[in-house]
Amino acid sequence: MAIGIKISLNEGLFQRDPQSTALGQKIIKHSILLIDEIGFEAFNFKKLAVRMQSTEASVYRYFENKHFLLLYLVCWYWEWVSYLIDVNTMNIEDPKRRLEIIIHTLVSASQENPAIEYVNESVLHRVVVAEGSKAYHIKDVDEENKVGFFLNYKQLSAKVATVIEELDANFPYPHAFASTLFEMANNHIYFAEHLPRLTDVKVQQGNFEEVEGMLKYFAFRLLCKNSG
């Protein structure tokens, strides 16, 4: 399904598009694996270069610093989820069914797609769950927002908000609820794996069925109250 796909991201995130070269793809691949292994705080370009058997200078030719690299990875994931939603809801007219598919896609987007060799989606998903909020819970968020660094997430949220409005035109918080679905999914996966007393769902061996069930419960209890 994803053969030939090139994810389009804000050019301000990188010095050179890493998707365009073998070295850049190697940087993406190994940064995902290394951040997942040691965490973002311990991650740096020197360690990445050692893992890649390359040099720090080669990494800096693509990214100004590790914050921009993390933001690039998170934006890549958001755009990947958006793409999957488009594909999975194509030709589906019923907004309730589309929202069901969207919620399922939020969870199943973490499944690895071997067609994109330099991105392990399941590992990237773990990175987004554990580290993703660090990409935008930062002091410079307003400045980065002005140059469009978070546009991918905004467009994804707006896409889901549109479906929510179609499903329930009187629902007063479609954009808030759209972004809440994404944040809830990631937060409760994290809670289930690390802080289980903060949630009621369980995640075992990468099975997110209970998370999906929780999202659908909230969504359809709030929306379409008269639709049954």
The other form holds:
There are 2 protein chains.
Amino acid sequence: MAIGIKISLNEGLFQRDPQSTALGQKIIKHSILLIDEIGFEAFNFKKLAVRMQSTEASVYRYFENKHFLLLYLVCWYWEWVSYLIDVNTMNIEDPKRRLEIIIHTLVSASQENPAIEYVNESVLHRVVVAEGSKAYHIKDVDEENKVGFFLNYKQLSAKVATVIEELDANFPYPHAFASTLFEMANNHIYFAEHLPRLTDVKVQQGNFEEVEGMLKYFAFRLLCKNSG
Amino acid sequence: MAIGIKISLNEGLFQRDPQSTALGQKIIKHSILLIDEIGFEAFNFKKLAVRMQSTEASVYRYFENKHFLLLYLVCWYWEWVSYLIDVNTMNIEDPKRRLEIIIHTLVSASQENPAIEYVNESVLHRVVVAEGSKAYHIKDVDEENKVGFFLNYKQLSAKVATVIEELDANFPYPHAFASTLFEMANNHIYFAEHLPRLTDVKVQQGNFEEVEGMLKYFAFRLLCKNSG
DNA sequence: TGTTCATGATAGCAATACTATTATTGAAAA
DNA sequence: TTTTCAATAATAGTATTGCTATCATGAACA
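So that was the form predicted alone. Now I'd like the form predicted together with the DNA, please.
To see the whole picture, the full complex is given below, headed by that same chain.
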């Protein structure tokens, strides 16, 4: 996997670019691990500082508060998925095949070889599955949307919507179905693990094949009139 | 609308049953309004007490903390939807018609005539749309699930799954699709209002017809082979 | 060599999340 | 009627959280 890919994110998300310094990278690394361990509600900058052997004040120099840090991590994740989709669908013409690859990538992004040493992609995936929706279910969603904090997610969604439109030009809900694919992928992984009666798929030891199968079933039953 | 319907909820959700006293009902009423106004993160028992002209300590006698209060409200909402679905599908045999009614009820539950004076159903609906997923995206989800806090939602989901199975006995994901319907209904209302590029439907002044149309389109395209 | 700038160390303050104690009230029970 | 009892109000208090300010240190760099 390429070393040196740089995930570029909206500058308003942080006070100082955490990717550009050793301390910033430590913040990213340990915040992922700590949120995964204790959950976003119990997580705070004091605990993070202790864990990474730094100080609360130093963390505040990078992120305004823990909400922005979570949003940063979530954006990072979607940007990473977006990058993987681009790489994996490069030179693939057939839209059906493209959508298959998109779904596969979406579900298995966390198992790709680590690209960046300070981000444990598979732990980050767990964090996004468990806490990701809190990044946009906030009172200030409109202000934050206005300044572009959700652009990554919207662009990724638009990219997938384009493929859906290619596949079935008459399908009336391409954007909705694109975002539903993302939401379903994460939701059903969470359900399988914690509320299994809300789904029909099983997940064990990071094996998400059944989720992938389900998403493909939904996609091709909705979009392809004659395909199994 | 019937007066005196009683929403019955898991007793572990509260310290003292809020439906049984005037103060408890005031807590329900004002917490819905206040969470809607300032969002769940900014909401706390001190502000609630001031708003309802009572004291913090009194609120704590009903709910252990604000998480349990939110969970209570969410459970209340799903129990209310469940009740409406039962009433509306009573004596309807055709499973296709039943599913149509379920989807309609799901989307327009908030517009039913108020049944209980201390609950503003349409504000509660906004709260569930905006904050509902925080009720189960928590570190203690497994413990809370074990003691039955999510039973309402799971039973409702099971109820809908049954109809899906009647409609298409070979459909392999009835539970997943049932919960997806609930999640989509709320998500796309939220998207339409705050992140419109993530959906294709429009919502204005509490008119959710386009959401309803979309859910029906998904449902019948997935489940009925010949109903375009 | 002096300046700049990131970080560490420490302190502090206002708000939050609760708990405890006592007083009051209003309704049920005797 | 009086007693008693439970629910609530009033008040206070503690530990933690969320965040800011200040100053010292030490590396980079001009």
